[in-house]
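There is one chain below, alone, in C-alpha cells, taken in the form predicted on its own.
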Amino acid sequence: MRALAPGRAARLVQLALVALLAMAPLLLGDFRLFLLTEILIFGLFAASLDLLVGYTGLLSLGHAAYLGVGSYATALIAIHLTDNVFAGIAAAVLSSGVVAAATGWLAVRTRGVYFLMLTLAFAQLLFTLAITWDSLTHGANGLPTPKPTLGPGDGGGALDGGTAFYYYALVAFLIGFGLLRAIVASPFGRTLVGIRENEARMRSLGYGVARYRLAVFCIAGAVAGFAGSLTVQHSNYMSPSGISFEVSTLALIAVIIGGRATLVGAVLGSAFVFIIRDELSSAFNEHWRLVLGVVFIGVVYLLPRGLSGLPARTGLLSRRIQTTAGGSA
C-alpha cells in the first residue's frame, strides 16, 4: 500500500481533529465541554503569543495586557451599549490592536532582556489601572456582564447553554487559528521567521525590521484582544485577574510546553496546562503550580520542541533503536 504525501496525512489529521472537537458535545459532559472551550479560547491566546515568541523571537511576558483590554471593552460594550456578540469582538480587536499598537512602538525598539521587562511593566501598569480605576472597572470586585446575544431578539437564548456556546467558540476558535495560520504561511511571516534568525542580515536587505516587528506585535495584540471577548462571553464576568502576570506567565508556559513556532503547539500546550490545574488542584489545592513547574522543567530537557515534537522524537529513537539492534545482529 503506497504511503500518503506528508502534507496530505497532515491536512486528513487535521479534519480528524476538527470532526472529533465537532462531536465534543456528544462525548463529553458538561464540566468537560466547559474546560474544552476554555482550552479553545486559551489556547487562540497564547497561539498569538506563538507568533511573537515562536515566529519572531520577540519574548513577551505581558501579553495578557492585550487579552485583558478585549476583555474589558467586550464587557463595557455588553453593559453600556449592547451585548451583541460581533459589536463586542469589534471592540475588543479594535482596542487591543490600538493599545498593542502604543505600546509596541516602545517595545519592539528594544531587545532581548529589555523587550521582556517593557512588556511586563506595560501589562502591570494596565493591571494597576484596572485595580484602581473602579468608576470604570469597579476594581477587584470586577464587572459582571449580561449574557451575549447574536442579534436583535435573541435575548441571549442562542448562546444559552454549554453547547451552544461551545459551538460559538469552536468556530471562533477556528477563524483566529486559521488566520494565524494564514499569517505565518505568507511571505510577512516567513519575513518574521527571518527576522528571527538573522536581523541583521535582514536589515541589510532592505527589510524594516521594527516596522515588521511593530505590525506582528499589533496582530497578536489584536487576536489575543479578541481571545479576551470570547472569555468575558464565556464567563459573563471580568476582573482584574484576567489580566494578571500569571495568565501571560500560563500562556508562555502553553506555548514552550506544546513546542514554539507551530501555533498548533500553544493549543496542546493550553490543553495541558488547564487539565494539570482541573484535575490536580482538588487533590493538590495551590500546589498543582509545582506540578506544572515539574513537568515544565522536564519537558524543556526532554521535549525541546515540546509536545507537539513528540512524533518525530519517537520515530527518531525508534528508528536508533532499530540501527543499534541491526548493528549488533
Partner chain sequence: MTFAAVGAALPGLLNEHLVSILNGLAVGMLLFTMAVGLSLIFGLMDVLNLAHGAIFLLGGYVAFQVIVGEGQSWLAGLAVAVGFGAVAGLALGGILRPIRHRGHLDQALLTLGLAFVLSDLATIFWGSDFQTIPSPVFLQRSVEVLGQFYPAYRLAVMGVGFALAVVVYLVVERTQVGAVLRAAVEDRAMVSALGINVGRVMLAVLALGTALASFGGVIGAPILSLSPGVDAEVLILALIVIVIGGLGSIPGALVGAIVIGQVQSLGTALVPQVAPFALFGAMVIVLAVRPEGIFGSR
Contents of the next structure:
Amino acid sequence: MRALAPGRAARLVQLALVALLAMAPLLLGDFRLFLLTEILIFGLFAASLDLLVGYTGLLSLGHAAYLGVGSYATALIAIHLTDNVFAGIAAAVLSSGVVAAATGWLAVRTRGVYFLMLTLAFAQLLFTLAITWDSLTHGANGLPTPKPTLGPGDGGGALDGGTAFYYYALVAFLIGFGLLRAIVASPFGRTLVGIRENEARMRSLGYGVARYRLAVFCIAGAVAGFAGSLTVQHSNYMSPSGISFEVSTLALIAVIIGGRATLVGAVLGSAFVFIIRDELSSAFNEHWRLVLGVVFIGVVYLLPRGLSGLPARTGLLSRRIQTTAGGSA
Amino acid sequence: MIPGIERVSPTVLELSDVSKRYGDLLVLEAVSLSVDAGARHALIGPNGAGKSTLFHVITGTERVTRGRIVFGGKVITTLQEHRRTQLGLGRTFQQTSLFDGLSVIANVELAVQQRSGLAHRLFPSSRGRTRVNERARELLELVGLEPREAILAGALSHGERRQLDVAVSLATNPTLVLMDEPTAGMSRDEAMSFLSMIASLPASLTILMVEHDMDVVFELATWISVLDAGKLIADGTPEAIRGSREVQDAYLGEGEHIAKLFGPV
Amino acid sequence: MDDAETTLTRREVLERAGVAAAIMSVPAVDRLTSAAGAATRPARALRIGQLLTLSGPLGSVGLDLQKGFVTYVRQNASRLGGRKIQFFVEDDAGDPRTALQKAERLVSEREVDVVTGVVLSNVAIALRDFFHSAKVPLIISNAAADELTRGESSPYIFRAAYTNYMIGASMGRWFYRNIAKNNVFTAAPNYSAGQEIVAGFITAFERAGGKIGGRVFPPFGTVSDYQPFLSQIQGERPSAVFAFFPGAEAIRFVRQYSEFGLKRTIPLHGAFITDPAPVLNAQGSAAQGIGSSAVWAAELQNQRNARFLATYERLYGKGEPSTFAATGHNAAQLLDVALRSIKGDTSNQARFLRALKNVGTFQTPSGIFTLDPKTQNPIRNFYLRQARFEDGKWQNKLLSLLGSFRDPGR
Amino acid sequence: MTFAAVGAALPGLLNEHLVSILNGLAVGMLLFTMAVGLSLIFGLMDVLNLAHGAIFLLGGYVAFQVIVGEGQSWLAGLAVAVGFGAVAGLALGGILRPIRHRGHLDQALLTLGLAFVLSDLATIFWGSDFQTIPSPVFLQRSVEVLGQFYPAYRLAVMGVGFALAVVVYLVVERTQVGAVLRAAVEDRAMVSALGINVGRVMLAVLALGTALASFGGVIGAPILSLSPGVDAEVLILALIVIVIGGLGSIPGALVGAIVIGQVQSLGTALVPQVAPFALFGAMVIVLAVRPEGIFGSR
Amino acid sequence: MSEALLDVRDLRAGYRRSVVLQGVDLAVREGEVVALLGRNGVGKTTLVHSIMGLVRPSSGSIRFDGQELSGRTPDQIARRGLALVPQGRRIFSRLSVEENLKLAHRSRNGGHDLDSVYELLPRLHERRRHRGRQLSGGEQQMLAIGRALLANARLVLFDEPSEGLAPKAVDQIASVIAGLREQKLSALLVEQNLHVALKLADAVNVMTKGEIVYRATVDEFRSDPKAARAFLGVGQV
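Having gone through the form predicted on its own, I am curious about the other one (the form predicted in complex with the partner chain); can you provide its structure?
Following is the full complex, with the preceding chain placed first.
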C-alpha cells in the first residue's frame, strides 16, 4: 500500500526540482535567493498547516501561534544560551509541540467553525502574551538575535551570507517536507484522510478519532515550530507581528491557492503569495492584497483543488494525475 | 424460544433484559436475545418496532437505559463504540458509510491497518505495509470487488458500495457482523447477487442483520427474532416464524385476515 | 536610471497624485543632465533606498517623510552633494519582517549606497543588525527607539530626527513652569516608545523640581476604549496629565479624555498627541488647547523654512507640511551636507561614514541642527505648539521654543 | 442577569465602577449590531461571513462620505449606509450562490477572500488615514452620571442598540416574518414545501444582517474612528460574541455582546493587567465548558 | 373517467449514485385516496419527495392538473396546490402551534382557515400556545395535518402518518383522515400500517425496489392471495 506510488516520470520531475533548487544560488541573484529562502521556510509552515486543513479537514485560523512559539524559543535560546542552530531547532520543535498539545487538547474536541474560532483565540492569546511579556519578549520592539552557527560552540561555523544559509535552509526544508510527505503517505496519514472523509465510520472501525486528531495537531504544531525556528535564524529577529492574524491567514491562503491535501501545493501557494506580495507591492503599493484576494476568490470558485489541480483541469498531464489518484487513493 | 429446537453452538452475543428509553418513550422493553456462533441471525419487525435502536445499543452508538450486553464473554454494556469494534464487533451501515474520496482498496486498508496495529505508525516496515495490502486484496476478492480496487469509492454503484461496506467491516476481523438493512435500495438483481456473496462468507462468521425483505430473510437466515413495539415477540427458526400468529398480527394489524401470509417461497 | 523611472512610475499608479508627479520629475531632470554631459561620463547616480511604512494606519507618516525628502532634493536641482540620484522606494507595511525583506532587496538587488526612512521603532530595531553587518549607512528619519542611540548603536546608523527620550524630555521643564508642579500623571501605551517617552518626561520634569503623582500604561494595540483608565485618572484627581499616544490611539484617547469630562478639570498636554493633521482633524474640538512638543512648526521665521514651505506647496499643493515632512527634509539635508563635504564621492565608504558622523552644525527649516558625533543623533530644537481652530481648520500653532535637546547616549 | 449577579455580590462595585459598567453596555450594544447579523446569517445559511467586518468598515466610510464629504445630515448618511449594507448583502448572496452546495468551510473561505478585497478597496477610496464622523451636534456633550461625566453619544448608542435588540427580538419572535425565519433555521426544505420561497428569505436575512453591520459601522465611527484594520478588529470581537452566545441565537448574540462589553470595560477597570487576555480567555472557557455557546443548541 | 389530478409517469429519481425510483407510474384522481404500500427503503418517501420537488427526478413526468411539476421548486409546487404531511412530522419545534399553522396558511374561498382547523382538530386549539417540541407524537401529527389543511391544497401527500405513534394516536389520526375523506379530499397516502391503509384508501399500490409491482382497489386487495405477499415483498409477484 505505497501511498504515493508516482510513476518513474513523476519521480524524475521531483529529482529535477530538487536539483534545480540545489543550483538556485548559481541562477539567482542575492535578493531572489533571499526570497527563495523565505518561500521555502514559509512553504514548510504552510505545508504543516495543510496537514490540518487538507488532510484532516480542520480549518485553523491560528496556525501562526506555533510558528511564533518556535520562533521565540529559538530567539531566546540564541540570545541567552547558544546560537547553535540545532539547539534552536530542538527548543523550537519541543516547545511548539508542547504548546500544540496543550491547546490542541481542547481544540480537537470541537468542529468546524468552533475549531476555527478556538485556534484563532489561542493565536491571539499568544500574540497578546508576546506583546505584554516585555521582560521575555521585548514587547512590540521584538528580539534581534545573533546569527546562527552550525558548529558545536558559539561562533563556530557561522551561517553567514545568503548562499550558506540557503543551503542550510534547503536541507532543513527537504527534511521537514520529506517528513510531512512520509507522514501523509504512512498508515497514520491514511488514518487522517479517513477521519476527514468519514469520521463516524472511522470510529466504527475502531479508531479513537480524538487521539489521532490531537496527534496530528501536535505534529503540525511542531513542524510549524521548526519553520518558526528557521524564520528567526534567517531574519535574526522576532517580534509579535510574526504571530499575527495576517500570518495565519496568508498561510491558509497559500494552502488553498496551491491546493489542499497536496503538500507541494502549499509550497507553490507560498511562492505565489510571496511573489504577488513582493513583486506587486512595488507596482501596486499596498494593494497586493486586492490582487491576492481576487486570485484567492477565483481559486475558491473555480479551482477547488487549487493551482496544483490545474493540470488535471486543463487536461495536461492528465495521465500522471490519474496514476497518482489511483495510487494515492 | 420455540421448544424442541436445541441451540448447540456457543453464544456470541447475549442481551439480557435490555431497555432503552428516550424521555417518556420506551423504545426497547426488556429485550433478551442471544446470537449463536456462526448463525445467520435476522432481526425483523414492523416499522418503529425498535430494531434500529437495538442495533445502536449493540454497536455502542447508543447506551442502554437498563440491562446488560455480553459479547464474546465480555460485558460491553458501557463500552465505547471503537472499543467494541476492537473486540470483534463489526457493522455495516444502513446508509453506506464509506470514504468516498479514497480508492476501493484504500477503504479496506484503512480498516485492516487499524486491526494490524499499523494505524498510528509513521514509519511502518514495508513488510507490514505489504501484509495490509495483501489482506485488503483478500477481502476484496471475498466480496467480489477485486477488479474495482483502483476506482474511487465514490464512483461505485450502489450495490458495489454495499459489497465494499461488507469488506470494510470484515477487515476489522469481526467475530460478529451487524448488518443494517443490507439490501435496502438495491435492485432485485443486486440484492440476489449480494445474497450469494453473503452466503459465500466463511461459516465461522456470525451475522446479525436487520432486514425487511422477506425473500432475503428466508433465503439466508438460520434464526429469526421478531421485534414489535420494543418487545421481542418471537424468536426461532424460519419455519417456526412462518407459522407464528403473533408475527402475522404484528405485521398486518390484529383482525386483518388476508389469505395466507407466508406461503412457501 | 530607467529602473528608477519605472519604479517610480509604477508607484504613481496608486500614489496620491502630487507626490508621484514630484518624484517622477527627478529622473526626468537627470535624463536631461546626463544627456548633456554624456561625454564627461559623470559618476554613476547615487542610489538612495527609502524604506518606509506606506500602507496601513501609519502609511501617511511614511508618505510625509518621503515628501519632505523629495522637497529638499527638488530645492537642490535634484542633486545631493552634487550627485545625481536614483530613488528606490520600498513599503515595509509597518512590519519588521517585511522590512527586513525589503532592506535585503534594497541592499542586494538595488545595491543602494544609503538607506533613509524607517517609521517604526520596532522596524528600526529589527533592521539594526542587518545594516550593521551589511555595512550600509542608514539614516533614520523617524523611528525613535532610545536603544539605537545607546546600547545598540552602530557606526552605520544615523538619525535625522530624535529619540523617544528627547521627545518626552522636551516637555519636562515647560510643564513644571507652566502647568503643574506636583501630582502630575502620565499616560502612555505600555510599549517601549510609550515607556521611553514617559521616562524622558519624568527625568526632565523631576530635574526641574516637579513631582509625579502616578503613571497609567494602558496595554498597547489592544485597547479601543480608554474609559477604564480615564475613570482611574479621574479618581486620583491629579493636577495635570502628560500623555503620549500614537496615531489612532491618540485620536481615541484625546476624544475620550474630553467626552468623559476630564478635560474640564484636568489639563492635558503631551508629546505627539495632536499630530499629524489627520489625527488632529479627527480629534476636532476635543484637542482644543492641548499643547504638545514638536521639532518643527510652520510659523518658524527663517529663510530655509520659507523655502521649504514654498517648494512643498509648489510640489504638493496647498496644505501645510507635517512635522514628519520636516524630518524627512532634515534627513535629506543631513545627507546632502555630508556628501558635499566629500564632493559627492562615496567610493570610499569609510570616508563617507566619517563625513556623515562629522557633518556638524547647519541651519534647517526647523532651526539649528547639530549631529552629535558621539551618538550620531541630533542636538536640536523642540517647539511648543497648541491645537487651535483657526482659518476654518484645526491647526497646531506655534507658541514658544522649548529649548535644544540631545540624547545622553549610553 | 450578569448585571444583577455582579451587583448583588459586590455592593460597592456598582457605584465605584458605574461608569465602566455603563460603558461596557455601550460597547456591548455596538458589538451587538454587528454580531446579530453575523449570527442570523450563520443560523440560516450555515455561512460564516468573514466579510462582515469589511462591510462594517465600508458602511462607516459610506456614511463618512455623505456626512463629512457631502455635508449632508447624519440621518442621510445613516440611511445611505444602511442601504449600501443591504445591497452588499444581496450581492454577497449572489456571489455565494454558485458554491452553496459545497461545505460551509468553502463559503467561509470565499468570504475571507472578499474581506481582503473589500478592505483594500476601502483604502483605495478613503486612504489609510483615520477618518472620523463627528457625532450628531445635539449629542456632542457629556451628561453627568453619578458625579462622573459620560458622553451623551455613547448613551445614545446604548439606547439605539437596546432598541435594536428589542426590535430584532420582537420581529423574530413575534411576527410572521420572524416565524418564517425561525422555521427556516430549523428545516429549510419543509418551509419551502409549505410554499415559501426560502431562497428569498435567505437573501432577505443576508441583506438585513449586512445592513445591520453597515449601521454598526456608522454609529461606531464616532467612537472607533475608521481606518484599515478596524474591520478585522471588529470582526474578531463579533465572532467571539456569537461563539460565546451560541451561533444562530439572537438572545445569545445579545448576552455575548454584553459579556464582551463588560470584559472590555469593567474587566479593564478591575484587572487591567489581565484584561487583554480576558477576551479570548472568556471564549476559551465558554467553549471548554459549553462548546455550543451559552444559548447554542447543536 | 377524466384525466387524473396527479399523474406520475415513468418517474426515475435517486440520490447521488443510487437510483431509488426505477420508472414509477401512479395516478390519483380528484376526490380519491390512493394508498402506497411497501416496506422500508423501497422508495416511497423518495417518490413523495419527488412529487413535492424536494428531490429532483432524473427523468419521467409528474403532471398535476395537467401541468408539469417536474423541475419546479417545492415552493412553486406547493403554491400550485400540493401539500405534504411529511414523514416524521417535521414540525417546527421552536414555533408555537399557531405559528406553525399560520406559516402554512394560504387562503382560498370556502377553504380552511385557522378557526375551521381548530374546530376540526380541537386538541390543537387547546395547545395553540405551546411550542412544537412540547407536543406529543400524536399532537404533532395532527399539527402536520392541520398545516396541510391550511395550505388549502387540492392534493395532500401523507407520508406514513401512523409511524411511531401509540395505537390510540393512530386511531385518532386515522379517524381525522377518514373525516377528510368524507369531504372529498384527494390524497396520496403512504403507509406501512396495512390496517390503516386499507381503512382509508380507495385504491392500493404496492411498491418494491423502486417499482410499483401491484395495484388494485382495496376490495380486490383484500381478496387476493398474492396481495399480502406483494405487500411483504415475499416472492416475485
